[in-house]
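As structure tokens, one chain now follows by itself in the form predicted alone.
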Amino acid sequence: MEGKGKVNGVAAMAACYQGFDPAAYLQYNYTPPRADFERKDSIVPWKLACLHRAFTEGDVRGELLVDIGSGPTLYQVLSGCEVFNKVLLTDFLEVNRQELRGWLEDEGGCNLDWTPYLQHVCKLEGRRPSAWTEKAAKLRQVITDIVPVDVHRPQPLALDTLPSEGADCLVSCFCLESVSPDLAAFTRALGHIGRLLRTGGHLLLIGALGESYYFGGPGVRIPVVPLNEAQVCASLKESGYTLIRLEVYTLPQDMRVGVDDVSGVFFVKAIKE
């Protein structure tokens, strides 16, 4: 019966996502105040700074970077595209993959202008903001594909998607806790994605702390596993990762805009044992 319960819980989560609206989600989370590049305490600049630091410390390198559960967003690979020759984007939902393809094909129709993000990361890299066009071109050049993923499967990607040795680095932001029915499923998902990573490869993980739900669209309330720092660390250890660094951001009151009940965000840099 336990196995059936696992399946039912995962199926119920998948059903929640059928109403997911990329345009609404981007509006809720990736515009001011959460994406205010003039504020040092805004959540998006904090995430971009964590990723920039991780990708420029010199130990995260290789040929292939895989983003697990990209959603309709690109910010999480803006620093990594300078380090890796190939970037693979993945998501469970076709509507999100379609949103990403819209940007990749550069034919307009995207639900968010990523220019301020590109400009901000250029500044983090010590480049002039006007270099954003070069960065956009570089990102389009290194993205090899946008493919389906299911982190609840022991093999989350289709066979032969990755080289036999696995990816050199995984990045995953607000995915695993948002698609898992409970902490055990979150931990199993961490183990599943670890099978995509070569031994000694890095995991860069961003996720919500203390969050029990978020809105994936008007009236689309999606349950989340409410995590604390100790649970994140324990799940990583159980799943075969060695923690290098854990950083925590606490949301200012005016960042709590009614689209979720998140209290903080964690950033993890870890290595696969």
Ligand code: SAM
Contents of the next structure:
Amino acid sequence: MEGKGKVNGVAAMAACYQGFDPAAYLQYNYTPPRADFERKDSIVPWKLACLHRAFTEGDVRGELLVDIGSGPTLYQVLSGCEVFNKVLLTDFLEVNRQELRGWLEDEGGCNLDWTPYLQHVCKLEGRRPSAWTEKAAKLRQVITDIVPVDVHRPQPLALDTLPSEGADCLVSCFCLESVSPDLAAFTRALGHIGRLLRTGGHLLLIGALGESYYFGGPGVRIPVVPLNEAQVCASLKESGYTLIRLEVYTLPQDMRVGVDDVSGVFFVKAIKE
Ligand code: SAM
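Can I have the other form now, the form predicted together with the ligand, not the form predicted alone?
Zooming out: every chain and molecule, the one shown earlier first.
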């Protein structure tokens, strides 16, 4: 019975994602006010600052960085692409993989201009904003592939996608809590992705706090596991990670724009035991 319930919950989530609209999702979450580079309290600059710090502290290094549940977005690898020689992007949906391929192949038709993001991260790195073209070229050079992923499978990527020892670092943003039917599934998914990471490798996890739904497109209401900080910490521990740092952002009132009911965002830096 229990096994069947698990499958149904996961299948229901997969069904919700069939209506996901990359263009609408980018518009809702990756334009002002949520991506206002003039404002320090805007959500996207906060996420980029967390990632910049994590990737430049010196302890996160190696050959291969894997982003789990990339969606149609690139912001999450703009700092990591300077540290790793290979970056693998992954998503459950072909429409999102297609959006990323569109940017990678640079043939126009992308649903979001990533230039201000590239410029902002260059600024964080102490480079002139015009270095963004070099960063874009670097990113295109290090992205090795864009592949399917399913975090509910004990083996989320196709066999032989990764070297046997696993990746050196995983980044994952707003994926696990927004694809899991409940806290137990979220914790299991954390364990599944941990199998892709080498022992001693880093996990950089960003996610929603207190969120029960978000819109993946007009009328596409996707349920989310509402998490608090204590639950995130307990799930990490249960799944074999040691927490290095947890940071929390609280959404200002004007970032609550009616596309979800998120109250905050967490950033975690952890290491696989
Ligand atoms: N990482 C992006 C970001 O930071 O905006 C996208 C996050 S979006 C809220 C959740 C992503 O999870 C979507 O791109 C969706 O396609 C993907 N997804 C859905 N089901 C999944 C599954 N079973 N395994 C992995 N990813 C899944």
